[in-house]
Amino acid sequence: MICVSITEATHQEALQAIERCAPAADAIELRMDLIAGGDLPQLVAAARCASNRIKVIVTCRRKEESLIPGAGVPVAKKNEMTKIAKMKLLKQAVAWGVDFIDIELAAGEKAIAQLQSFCRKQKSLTRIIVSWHDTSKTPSLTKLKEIFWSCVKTGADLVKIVPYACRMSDNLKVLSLIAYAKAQNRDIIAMCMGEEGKISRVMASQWGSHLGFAVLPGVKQSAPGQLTVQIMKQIEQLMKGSFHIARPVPAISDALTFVLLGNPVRHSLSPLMHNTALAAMKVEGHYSAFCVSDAGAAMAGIRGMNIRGASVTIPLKTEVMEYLDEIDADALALGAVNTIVNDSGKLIGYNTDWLGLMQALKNKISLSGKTFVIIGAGGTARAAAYGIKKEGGQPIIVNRNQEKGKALAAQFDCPFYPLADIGKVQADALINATSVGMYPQIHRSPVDAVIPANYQVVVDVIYNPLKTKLLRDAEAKGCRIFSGLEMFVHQGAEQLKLWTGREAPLALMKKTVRERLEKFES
């Protein structure tokens, strides 16, 4: 539905605006905080007279949540209505049978409860909108969800959340919030104010916003960025039937879409591995790689295109968490997500990196009671430390950057050594969790060639090349070795299990990736 706000400065001008707006709009909002001397009963009667189908909303916005259109600053009114006067006006609106009254979350639970009680006593059908506005910015999606639930907890019939868009990506946060609310079976009005927020006004109704706000040509806007009613209706007609969101996820027998999201992804072997596995599992679907750097846009795309599952790689593993509906406990503890499952529009984040590494390690060494030197302090090192601790082992962090290394060691309550002192450390296994030695720098190693002699097992998370310089040095010293191929395949298998509920063909996946890597090296 398209709503036009009546914001004229006088009662007479407001009556004229109602006469013009009512035939064109689905709803009108009487902004009683802006209409000086407005007689509410007359204004409501005028709206009903102008159109017998029009919905009427009565609002008395506080100045902190109202913007001067075009100026980008809060409205300053010398004679703002008192809280008592606002409550009296909203109760009068209920008595006159308006369709909605709008009260801010900031008014407090007591005031909202008072209006709810009044509606019940009047046996009124008026619905209460509990609203929240930010006239300067759009907070994180996590914060928007917190605000959403604060509104819901008041018993609101309808939640309205409208922040100010400072950049295009802010629109995606709000659109994701709409999808989130709809997944909770909650009605919501949401969009962004400001010039950058125009796209959200266009898309909000397509994503499920209960109302969209517009303006008639030549009529004053109630918030910056509003489009005309005519433009909004033209856009709705153009998009009608061509865009859907949160469609039911198809059964495994139907075609499924899976993606890899990150930057860069051009040389990733995940599409080859996953498509081979899907074919062997007789799952109709396809896995593709997309180079993206905007986590919000990527999550909106997953919802909008009904993508069943996604792999997430650098630099998005932490950033995507803000846009998910649920996060698995292990991923939350790690502070990183590498796998997303789309469950009928609800996005759930997991981390299979640590599982893949632990499965690979268990094939070579017993973890409980053993010590593991981990070189690095990034996401992979964090996954290794987390898994080793969980399996009863003891990690030791070694890193060139002492500040980052000490921070990671403190997080897992384990020792830290500078990389220069690695020769002094004794442990059962060594894990390289850095990118040193990765193609094309295949002649580099994170440590001197003599260091691997101090360990029974040496692991490199790198899988290209299959045998890094570190592993070649370790093999020459008689160590048991394995490359990142093991971890890569195991974590991929765990992803497929999350997406399809089926066991993946590990041996085939490993064979497929190995053969491709051997071709690269030949």
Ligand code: NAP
Second form
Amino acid sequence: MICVSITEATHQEALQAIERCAPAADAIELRMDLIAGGDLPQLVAAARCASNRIKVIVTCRRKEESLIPGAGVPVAKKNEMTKIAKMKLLKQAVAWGVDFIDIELAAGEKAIAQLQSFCRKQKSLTRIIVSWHDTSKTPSLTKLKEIFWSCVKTGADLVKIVPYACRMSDNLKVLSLIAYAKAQNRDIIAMCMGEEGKISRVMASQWGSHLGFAVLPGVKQSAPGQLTVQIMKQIEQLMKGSFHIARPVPAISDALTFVLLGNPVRHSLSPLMHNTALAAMKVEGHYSAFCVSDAGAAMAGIRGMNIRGASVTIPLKTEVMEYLDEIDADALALGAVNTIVNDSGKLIGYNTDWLGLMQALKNKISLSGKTFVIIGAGGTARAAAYGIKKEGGQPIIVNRNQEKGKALAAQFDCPFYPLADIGKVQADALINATSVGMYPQIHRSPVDAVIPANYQVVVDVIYNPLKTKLLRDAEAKGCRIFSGLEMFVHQGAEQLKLWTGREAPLALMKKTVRERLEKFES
Ligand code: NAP
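If the structure you just shared is the form predicted alone, then what does the corresponding form predicted in complex with the ligand look like?
Now the complete complex, all chains and molecules, led by this one.
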């Protein structure tokens, strides 16, 4: 539905505007704060006369929520009204049987409750919109959700949330909010003001916003970035006719969708492993990989398309955190999320990399009181140090880049050695947490072939190839060796547990991935 705001400076001009927009608009909003000397009963009567299908909204916006600081937006001069006069006017609108009255959340619960009580006493069909505007910025999605719930708590029939877009990505926050509200079965009107917010005005109704706002050609905007009613109508037709935007629709089957998000993902074995597991678990669902460069858009897609779960890989593990509703304490401490659960529109982030590595290790050796050299200072090295500390072991960081290595060691209060000095280090086990030795560089190792002799156990996080040069060297020196396959399968099994609440078929997952890798290597 498209609503035209009537923002004319005088009563006469407002009457003319109502007549002009009646054929095109689905609703009109009488901005009584802008129409000087506006006679409400006459304006409502004019709207009813012009069209019997047009909905009428009566608004008397606070100055703080309608003027854009420094933006030079040509809104009409404010028709300042006291709080008492404003309440009187809104009650008059109810008595005249308008379809909606709009009152700001900032007016307070008491004022909103007064209007609700008045509607009840009048046995009125008028619905109350509780609105919130920010004329300077778009807050975080988490904050927008808080505001949404504050509006809902007032008993609003309809919530309206309109922040100011400073950048394109602000539109995604508002579209995500619409998807979120729809997932809670709540009606919402939401879009962004401002030039950068235009795209949200186009997309909002496709995503389920109850109304979109437009202006008549050549008429003052009531908020910056508004498009003309004709353009909005054309876009609406175009959307209906030629393509559909994903929107939160109720699931038509119980099939669950899972995705891998990262870049690159083409060679990932996660789809093979997860689809095999889902079939064995008799879970109706599918797991697919998507090459993604925009984390925000991907998160909006997960909400909008009701995707149950996602794996997140390089380079998005940190970036996605900005777009989640909740982050589990371990993932927060690690500063990385590799698993997302979509709990009815609420996105929760976890990290199963560290858990996967710990489970793989714990199955083979006891960690408590043991010392572990970790080569690397990236995300996997951090996951390893975190898990080892948690299990009562002692990590020692060894890295090529000394600054990064020292920073990681300081974070976990453990020793650091430059990679060139690894020969001087004494420990029980060695873990390679770098990508050195990964396919296609299968003849490379992060350390000289003699180094593994210093350790009883040597672990590689790499699983392609199954036996890296480091592991081959270590095996030749009589060490116990563990491939990254163990970690990969365990972190995947933990993901499935989070998404489905059930134990995953670990042995089958391991066999499937191992066979594919062996086939690849032969
Ligand atoms: P990352 O954040 O990019 O960190 C990579 C680390 O490797 C850095 O510390 C880097 O050292 C070091 N490095 C890279 N090239 C090197 C070289 N030529 N010589 C010495 N050090 C080198 O990567 P990540 O996310 O931690 O991933 C590391 C590996 O873990 C990848 O191979 C990934 O596939 C694997 N992984 C496996 C699993 C599993 O389930 N098995 C799960 C997650 C990750 P500098 O600091 O000196 O640059």
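Residue numbers count along the first chain shown, from 1. Rigid core (definition): largest C-alpha set, two forms, superposition within 1.5 Å. Just so it is clear, the model here is predicted, and its values are computed rather than measured.
- Rigid core superposition, E19 Cα moves 2 angstroms or more between the two forms: Where the cores coincide, E19 still shows a C-alpha shift between the two forms that is 2 Å or more.
- Exceeds or equals 2 Å, Cα of K317 between the two forms, core fit: The answer is no, as the C-alpha of K317 shifts between the two forms by less than 2 Å after core alignment.
- Query: Under a superposition restricted to the rigid core, does E475 display a Cα displacement of 2 angstroms or more between the two forms?
  - Reply: E475 C-alpha, core-superposed: shift of less than 2 Å.
- Relative to the superposed core, what is the Cα shift for C151 between the two forms, in Å? Shift of C151 at C-alpha, rigid core superposed: 9.9 Å.
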